[in-house]
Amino acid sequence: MRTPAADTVAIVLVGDELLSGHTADRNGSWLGRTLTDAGLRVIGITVSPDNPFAVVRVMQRALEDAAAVVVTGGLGPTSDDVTRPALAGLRAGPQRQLTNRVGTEPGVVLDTDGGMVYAVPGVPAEMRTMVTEQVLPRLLAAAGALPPRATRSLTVVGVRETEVAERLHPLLTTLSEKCTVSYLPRPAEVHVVFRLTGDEAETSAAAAVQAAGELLGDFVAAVDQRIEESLVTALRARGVTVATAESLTGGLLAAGLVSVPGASDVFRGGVVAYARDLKAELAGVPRAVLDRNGTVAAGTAAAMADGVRRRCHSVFGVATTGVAGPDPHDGHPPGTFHVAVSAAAGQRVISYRPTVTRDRDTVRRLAVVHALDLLRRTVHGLGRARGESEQPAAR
């Protein structure tokens, strides 16, 4: 029988709620990213129902391919917590406990005939703490000396995944076999991740990121950061402030900015003005603009950004308005939106008209990213974004 390499790990997620779709999995993605970034090789992620026999079969199959298995979920006092009984079905030594310092249910360590099994609770905060502090050090110790590795990433905004790949093709043909490149598309964004191994990993990763940035130009919105983090850093470095006026996005734009530590230095405040009258009363949009343009218009977005900038006494104002769907509004199809940035020198506006149908959450995230990107371009003095008006929106 083939013995799995010491640096291989399999992930098992336990829960009927994951299979039924009632709960979106976040533990698997966090585990995969955390273990991979630490230098381990994740060979698979499997979801098992809340059935002890099914959990046993999944763990047995995972141990055929991996030196260790991390199981999350199914630990606790309720009837659907089946992981602990399942562990008893494996041929193994006695169960040892992992301390849970942020919850009540301890984890389990099991040395089986096929390899090590680490079972941790499914509650994200408990799982992450236990894995970071107890499981990961054990996995790395068992794996032995791992080659140096480096992970770098670019956040690209305003370019589709296919165009990103086309622009990077000249670079990819020059990269060594020790470099892997992943494309992670999200609404209005593509995250390009470079992972390198070997003695020169850090130097090679830095060179790859620099070369990729030159090929992608000002579409690169952040390096090794989210666009929100990069923006807050830039605003703080310049000692300038921003305020937000949101209709379509309902506070998501402000929430993204304040999710960054230190945002209080640059974020003055925000207004969520969903109703037409509140766009005038709270965001400072002249009623004549609303009467002339309606609520979903480039001019209205520009007036919202200008109004909130003035009322909050900030250097920049950012605004969003549009139709999240699923139904049209004032003759505009769902997915239509306008985002604007106001500064003392004037306003900039991006208008987006849908070509495919998207759900409400995706439309709102698209608007947030375009708004952040337009602010980024304004702060750094960059050229027009795709979809940006050639002339400032008429007030």
Contents of the next structure:
Number of protein chains: 2
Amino acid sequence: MRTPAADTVAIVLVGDELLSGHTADRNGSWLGRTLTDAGLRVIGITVSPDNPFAVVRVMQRALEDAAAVVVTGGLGPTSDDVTRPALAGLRAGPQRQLTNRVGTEPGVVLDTDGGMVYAVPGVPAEMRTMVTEQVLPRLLAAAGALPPRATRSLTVVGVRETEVAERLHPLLTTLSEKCTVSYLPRPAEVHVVFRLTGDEAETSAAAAVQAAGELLGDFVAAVDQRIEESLVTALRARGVTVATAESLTGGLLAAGLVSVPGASDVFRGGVVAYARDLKAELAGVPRAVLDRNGTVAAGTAAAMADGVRRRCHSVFGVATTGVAGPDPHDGHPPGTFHVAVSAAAGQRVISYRPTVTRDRDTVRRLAVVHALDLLRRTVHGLGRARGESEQPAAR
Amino acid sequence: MRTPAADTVAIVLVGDELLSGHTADRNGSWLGRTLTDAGLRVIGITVSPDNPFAVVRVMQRALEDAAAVVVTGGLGPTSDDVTRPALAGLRAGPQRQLTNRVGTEPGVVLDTDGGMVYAVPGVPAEMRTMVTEQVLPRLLAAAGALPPRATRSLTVVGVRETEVAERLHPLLTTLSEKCTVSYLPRPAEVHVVFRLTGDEAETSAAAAVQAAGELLGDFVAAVDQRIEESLVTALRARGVTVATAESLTGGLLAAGLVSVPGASDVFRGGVVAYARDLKAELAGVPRAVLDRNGTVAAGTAAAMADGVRRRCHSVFGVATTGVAGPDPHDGHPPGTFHVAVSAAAGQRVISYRPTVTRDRDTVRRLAVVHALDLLRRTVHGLGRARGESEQPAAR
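Starting from the form predicted on its own, produce the coordinates for the form predicted together with another copy of the chain.
Okay, now the whole complex, with that chain kicking things off.
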């Protein structure tokens, strides 16, 4: 059997709760990103039941594929913690401990016949600290000299995956075989990821991003960043501020902005005007606008954005209103929404009418992304988004 | 080799972006929950790279463990979509199609030498519709009569995992071997999950939940629900309303409440008072309180909760203020926070001082959970939470 390359790592997550969907895993993606960013190759992630025999089997398979295995979970003090007994089932030298600086259960290092095994706790903060400080340095030392790698990404908003691929087609035929391109569709977004290996990785990746940016034009909302991060950077560079007025998205738009470190430089605050009367009292929508348009309307979104901009003394106001579902509201089907941006010069609105059924979370994320994108277009002085009204919103 | 039981299913997720952490997987947990809730046994989840040989290998292993495999991702129109070529690498009968009602790429059913393979798209909405309408009925038909199963869970707030386990120890020794107990620690919460199989499953699970509830007392914040869901139910039953004033959590507290269908019956709205001056102007905190306490203080949290309750005409007000980090603020270390609840009778405050370093997301989630828990204690007329002030908050 072929020996796995020294820079390959497999991740094993232990826990019935991950198989039954009681817990959405976050450790796997954090480990994947951390190890990949350090230059290692993550060749698999496997979730095992809380059963020592299953854990042994999964670890043995992982050691067939990779030079090292990182196991998280099942190390705790309670009866469902099975990783220690499973480690005893591997043919291996003596166990050594990894110290736990932010919790109680130590980790384990095991030099097995098939490769190295690192067992770390499942509690994210403990896992992250132990991996960063103790596991990653050992993995890198064992991997030896790594070839230069570069990963760059574009966040494209308002264009479907197939259109993104069509637009990038001329570029793809010119890329070297060492460049892989992935398309990751999200609600209202497509992430395009370029990955390169070799001495020219950085230069070639930069050229690919540049060329892709030209083919995609102003649909590119962020480079190597989330749209929220890119927006906070752009607002800070201009010394301008923003405030939010949310109905449909109920705080998610604000939460997305404050998730960016340093957001307090540009984000003033906002209101969640969920009940109809609070759209007037908190967000400053004139009652005549509410009476004329109802709560789910382009004019109401524009008035919310304008009202919150004035009340929060910000340069821009951003607003969302719509129907998350599952039931219609005031005759509007679930998935209908309007997002607006207000500036001193006037308001801009994107109106969205659903073509397929979407769940509440997806409808809200669509509205958040379109609202952020409309703000980006306003901040950068760009032309109309798809779905944007031709006329400024009527008041 | 042992033939896998007819009710076993393995899940395979295809995508480099899941291995490199560019995308946090949500399909695996949705599939795990949906199949488990239907009575099937999910015995593994594996993430494979975008490489047809790796996908074949992962599917072959999955078919050793399970009677059926559900593969998601890699079916799209772009160059990184490798599942179709991988399916061609399995020894199998003719392919049949699954229709895609909400997208473009059809799914595939394949009757292989080792078991059934169902390939569905990676776009969550398309995957969910196809699995619910076409894959799950086929899996259940193939599994035959399933033994009765019951899963019940308790959400415990404000007690560490080890203490939860200690308190439940007397119960665990009395449970039958057919009952498994899992402890899932989250920021400020521990989820205790009981799983039972057999004719007495429902009755035994109900008895276990009842006994556990008595041992854990008023630390149980929800049964079979998230704390947000339980709280919306309790507020609705009493015909009372709530409003939120957020600094630290920047909209997450409101977003958690509106994530519950029907939240509009009880959630009025709120403010995100991120900038200092907006704590006065939007949240109605008297300037004297801000001047005396600063922004990160028990008295300020209490005044925010009180102010937003009045401005939103709600029965309860809930507020958060604190330091997410990574830097200290006004001399308070990252992780410090205060959450408050206001009612006509007065205010209650929990103050939290960090003992270990936590990331911004974790600090925010801690504050959201403690704020919801303090509201729960107030709504149900329960005694003090750990960390709650002995005296009503000073104004």
